[in-house]
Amino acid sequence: MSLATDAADQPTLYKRIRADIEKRILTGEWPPGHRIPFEHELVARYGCSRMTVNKALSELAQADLIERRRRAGSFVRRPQHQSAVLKIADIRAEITALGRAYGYELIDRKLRVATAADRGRLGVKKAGKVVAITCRHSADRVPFAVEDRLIDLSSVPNAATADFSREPPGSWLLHHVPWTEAEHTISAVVADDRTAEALDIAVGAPCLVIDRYTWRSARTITAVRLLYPGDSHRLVARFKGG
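The form predicted on its own, please: structure of the chain above, on its own.
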């Protein structure tokens, strides 16, 4: 392709390159840490100049979807654990690390148009579709936590077909979807009938609650509420002075 032709097509072509790569990242086809094809490979694939490829990759980096490393190439960005109190933990890995047998049960999964309550919880204004999931995690066959989660399908379209009967949604998201910002809110509640049954505790027993929201470049990915039996969980954070 001549330089003149490439220059004329560049505005559309670099957007196509960006869109192709972005789609592979957002659908989870290219998970966090996956190496993006080298620039010369993309030049050959799209029949364009290196400048066109570089512009597409630069915009993806600015959107926090990829990170560019000198001489090593470009990679799907890994989450940056920046919370001062908690990092985003994989409950399955957490239980396994304790030397206990992990168990998982999908209680309910619904694919629906977001209700007003869903939109408020996700912090979005436009109507769209969500996946609503309720599941239970156990350790040595004892209930460990109950998870109530919403996933915004406009941000994570592949979640619509993910098999959450086999893989916990938190584990799936951590391994398939890059995020750039998270917020935790920690509180305590007493167990209502539904929570008491799910956690096998008495109605009115104390529960530790973690509400977590994650975003990617201001786009909501998911909102989740985790409930733990209050008598068997605690949160610990250690800090160093500046």
Contents of the next structure:
Protein chains: 2
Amino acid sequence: MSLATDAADQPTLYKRIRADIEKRILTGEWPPGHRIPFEHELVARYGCSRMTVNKALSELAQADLIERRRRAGSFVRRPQHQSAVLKIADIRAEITALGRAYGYELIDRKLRVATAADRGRLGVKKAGKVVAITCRHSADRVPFAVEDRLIDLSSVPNAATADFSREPPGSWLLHHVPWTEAEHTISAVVADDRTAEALDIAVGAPCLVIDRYTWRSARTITAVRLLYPGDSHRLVARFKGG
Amino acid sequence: MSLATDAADQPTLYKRIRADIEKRILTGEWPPGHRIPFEHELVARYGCSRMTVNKALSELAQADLIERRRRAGSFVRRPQHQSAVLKIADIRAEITALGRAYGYELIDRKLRVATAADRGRLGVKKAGKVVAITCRHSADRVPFAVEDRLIDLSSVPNAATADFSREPPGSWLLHHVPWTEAEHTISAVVADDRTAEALDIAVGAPCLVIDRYTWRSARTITAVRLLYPGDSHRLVARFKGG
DNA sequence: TTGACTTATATGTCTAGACATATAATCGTA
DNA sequence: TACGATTATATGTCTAGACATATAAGTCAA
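What's the form predicted together with the DNA like, now that we've got the form predicted on its own?
First the chain shown before, then all remaining chains and molecules of the complex.
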């Protein structure tokens, strides 16, 4: 994530090793797919112990700059062409973290055999059962977001009996179901009647939309659409570059 | 980033330690500002060496979940009230990467002494000169985004003479000016007359907005607002958890 | 009360080993 | 040739130490 700077600014060895490699990757000297020197080679080059180069390489791997493969070595990764990453734990945590009072309201909960629309949304073919939930999150008693969620009961049978009248489904899932993969799509819409009412905004007002799909090893867990008032809510990201 | 999963899925100790702490943070059990047990306490609790807990804590620090302070301890960070990270190199690269034909049109370019509004937007106090640019990006001849940009000439004097009629300012800056920090804010608005015309959409149609500020070590370089048609454009992020 | 100095302590980095584990490469066999 | 078993090897994790360093907290003097 960060760029290589002068060695003078980075007295520690592992940072220098990391910066050296990072620089070669970012300048294109080592293109995607290029094999980085083995740990034992770097150990020899820098005259340090293996743990030191291992720390440097581990951090580069954590930053997705390189990929490490046992027995094969470490390789420069293809840059995520538009890597948009959005990490949301859950809304309750988000609001609480902002120091505001969290409020939750279950608007609707239905247990049904998946309709064609449900199946399309979840990306499944078989017509199993699903739970459909509509609820509202608020911060300091002001509507913060409305949530429209579908949970695949064949993946999460427990969800059929969970009490979503008090605990938001996102938090419940977070505590009960581990996930392996997720996808977020951010877009914008204008509020329809139902949304406008739930968010207490005007019909036609802009809304920020986050669609999230969550899988557990190729098995769909849940699909959720979150609608935020577009003028008040913002997704902010701050990051370092070179 | 990742969620806590069963210990069975995470055989290694440092990952379990990391997951345990992560879970407590994400569930709010350990709120922002809370002091995490000292390394030596975790060493005692898990019965392992200090390097093992150090690795767990280092990764949490790298992921910005905690902050480590010498002599004081490790503390839960206030989550970037919604930690959204969005890295976009530039629109031209984005469109090209999608395999679509990139088109660019300069709509307006003005060189002026910064107005009060300009200064507010750039976050500077002195009334230096700025370049204000409005342009349009298209993909396969369909409007993709309109860009409204301000460049601080006291930070980037070269921008005064750069030819933005052919090269988009984002690409030009990327190649000519190194940056150290950036901030993105994503929101939603409805199209006004000018935007509707530029994007060839209806007035009142939803638009996704990305505001980006770029700095070079505390010095503002540029402020840009990108407007995308909200129904067609989407920011997609896919990531792994667990 | 303020400022300068000292001290205690938690983290930061590093070492020289160890064993585990996934897997590329090799070899042997059908 | 194709496939299965074996081996070599690079990474993954871990230990029990070490010294460095930033800094919170305490001490003492002006």
